[in-house]
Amino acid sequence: MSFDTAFMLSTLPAFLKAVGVTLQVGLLAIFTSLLVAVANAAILVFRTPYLWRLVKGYVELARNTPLLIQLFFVYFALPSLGVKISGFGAAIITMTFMGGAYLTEVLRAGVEAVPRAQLESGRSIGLSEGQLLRHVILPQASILSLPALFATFVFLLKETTVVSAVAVPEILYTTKNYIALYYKTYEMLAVLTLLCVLIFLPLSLLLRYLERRLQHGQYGV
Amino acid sequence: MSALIEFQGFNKFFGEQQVLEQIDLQVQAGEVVVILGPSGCGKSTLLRCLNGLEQAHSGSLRLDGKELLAPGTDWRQVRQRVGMVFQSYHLFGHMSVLDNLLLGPLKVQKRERGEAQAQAEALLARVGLLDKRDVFPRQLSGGQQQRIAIVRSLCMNPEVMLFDEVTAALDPEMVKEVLQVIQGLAREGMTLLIVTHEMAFARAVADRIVFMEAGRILEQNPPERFFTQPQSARAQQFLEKFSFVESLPKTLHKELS
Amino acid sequence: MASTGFELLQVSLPQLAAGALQTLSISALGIFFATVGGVLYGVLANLGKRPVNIALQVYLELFRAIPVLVWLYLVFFGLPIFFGLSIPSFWCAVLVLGLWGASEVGEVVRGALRSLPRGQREAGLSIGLSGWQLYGYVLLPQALKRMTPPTINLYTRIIKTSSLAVLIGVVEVIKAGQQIIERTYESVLIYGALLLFFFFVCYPLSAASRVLERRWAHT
């Protein structure tokens, strides 16, 4: 079994581009998910009539079904209803659908983790509900939910590999493509593994560090 | 006659720090030895070494003439002969009182259920807790839990019992009910090693007081002699801190009866 | 196309059911191995042996850093090349789900065991329990309440992730659905049915996990 290093090097530009696509899909989806989540979490926290039930239903549906089928639904089924979407578009829509639900839960849990006494003392000095949210709840909730937020970001970034199934040219799709074209299977698998370790391992380790820090911080300060 | 328990030139380190230094201690069968000393002097560690919860570094520790620090020691065997009771009782929270008592006899000693249960119930009756047989530990007071923990060890039919500050976590009004149980064991002639801060109790129950400081044994004497004429300056200082003991009844025995 | 969706579903039901059975088999086997392996991982991680901990740490980080789908391809393409092993894609999926699940369940078990008071271990040892007896009778039963809700949650993740098996060619429920779509072009109906199928399997589990977590929060 020989390793075709020259071939591996020749694929480098393509893989660099693929890493770019992975990051692009991941970061864009994280951003849009956050927008969805902030709106939904606000609806849940303030119990907006009717809407909060809708949000609850959405969160449960998105969290209890596989990303892959959500993706296939958007990419393959929606066109038959007259909505034509590119692979990239389907990837962003689906990942936002799923990520928005996960992040909604994270933010809601963060707000609920703020002690009730904080709300009461805020009201007792005459803060309006809006001021309460901005000056008391959100600053504490965001710190409390930081590890879970970051964990979900890393999770979403890793989930981008799933969108290779609708031909988005990220790292996994690029690998499969090269394997199909040139049969350089083990070189390509090695590159893929290396890329995953380079991109995701530091994030995973950073996450662990963050979790440990904030866990102790809560007790220490 | 050789001693039942024999520490000789016994050393123990936690990292760099030496917590037991050249311990020489012999305990005869049927003897009640109370170990006194300031916090952190190594007295709890000494008991824990005898139960194999801590490992010694050098020296010799014999039980019934058999060297325990030798490689191949079966600590599970040793622990069946040497029972241990802890400061915070450590009953198994997911089991009823009876299941707590029977776990060792049934699983470790593979005894027959009927016989083991009869013994457990007899011991429960003795400590006045037979009616608590089927409740769970969290429904019991600290004093009740500690009496059950003592029975849990006794159910293994040990030859020696180790008591590691067993009343230190209890509310004052519960201390007596636990000490009474220990005193009963002492009267029966069981070999006991007791670490405690209850001075009056130590004086009443001990055959011998061992005074430790900073990992060393400074003196060993009969209780009357230790409490009235401590030999070392350290022991004198230690006793002065507990001088209120003087105002207590002469022996716990009188108070209890 | 004149036939209604309901009729179509009736006709396709046996095919979907056969696929669903495959999906559930992969999930169930994955959950089984994840649980057994996870408990083993949790216990090993609690022994406090440094080399063991380092090995487990590497194992965990490999499964956290490399996405499950990538693992599926690594095993599916890699096993035949690197080890000359050719195992059916069904078992590739079970293997990956089991190994990945074991690392995640293992972290849960480790955390639950670590949260127990130290004295429970010592009390168990002091009455002469062996290591296995200590974990079997004393430590694991007490960790159970703390580890069950998050473990059930992980089960739903394993079930959802089992859907990726279609990408390495397992003929499970999604593949069955796609075959029906090729015949009938009813993609909305079929993918809708697939979403509902997973929802009805996973939702009760997530709900149960939440209920148990709330009920046991203060015990």
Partner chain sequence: MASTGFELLQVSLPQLAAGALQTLSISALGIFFATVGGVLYGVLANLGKRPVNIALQVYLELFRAIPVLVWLYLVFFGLPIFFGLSIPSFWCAVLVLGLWGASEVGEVVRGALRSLPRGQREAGLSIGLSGWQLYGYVLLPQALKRMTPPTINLYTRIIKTSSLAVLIGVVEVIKAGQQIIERTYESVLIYGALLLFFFFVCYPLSAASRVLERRWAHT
Given for the second form:
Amino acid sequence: MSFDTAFMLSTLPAFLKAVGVTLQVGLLAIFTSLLVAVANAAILVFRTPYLWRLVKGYVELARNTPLLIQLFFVYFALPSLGVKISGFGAAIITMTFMGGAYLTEVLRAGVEAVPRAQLESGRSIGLSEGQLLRHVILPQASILSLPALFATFVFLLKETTVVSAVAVPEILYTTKNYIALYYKTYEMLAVLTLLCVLIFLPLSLLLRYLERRLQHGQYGV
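I would like to compare: after the form predicted together with the partner chain, may I see the structure of the form predicted on its own?
A single chain, with no partners or molecules, comes next.
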């Protein structure tokens, strides 16, 4: 068996475009998931009446249902209720729903590792709950949670391949299209594997480097 390298090279423009979509979905989902997680962590830390129970229920639901099922519900079930969402929109909503739950747990664990004495000291000098969260809790919890945070970021980026199921033209969707059109299965799988290595390995190494720098208090490069 020989690889059709000329054909593989001819698909590179389409795959480069797909890489852009993959990164766009993944990075946007990470950003929105972080926003959800910070809000949820604040509710859990201060035990906001009633809301903290809703957050706990949301985390359990999101973490214990497969991403693909969540994606199908948003993309196929909601239109029957009159809510029409594009494939890209469904991908972001679903990945935020799942990612927010995982990151909520990561931040919660980091927050619980912050000494309670620091919170009491902050209250004793008149800091509000918001100021405590912004100036005392989150900075320390973020540093303590870095390994788990960065691992979850990489996990979310990898999970972008699932959104090919709703026709979002990322790298897996592009691979399947070329296989269906030209029957170049091995060539396309080789391209897909190479792209995954080139995308995820450097990102993983970069995040590990940032983790070490930040945890040692070396914020300069």
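Numbering follows the first chain given and starts at 1. Everything quoted here is computed from the prediction, not taken from an experiment. Think of the rigid core as the biggest set of C-alphas that the two forms share within 1.5 Å after superposition.
- For residue 117, the Cα coordinates differ by 2 angstroms or more between these two forms after the core has been superposed.
- Core-superposed comparison between these two forms: the CA of residue 74 stays below a 2 Å shift.
- Annotation for residue 202: C-alpha shift of 2 angstroms or more between these two forms, rigid core superposed.
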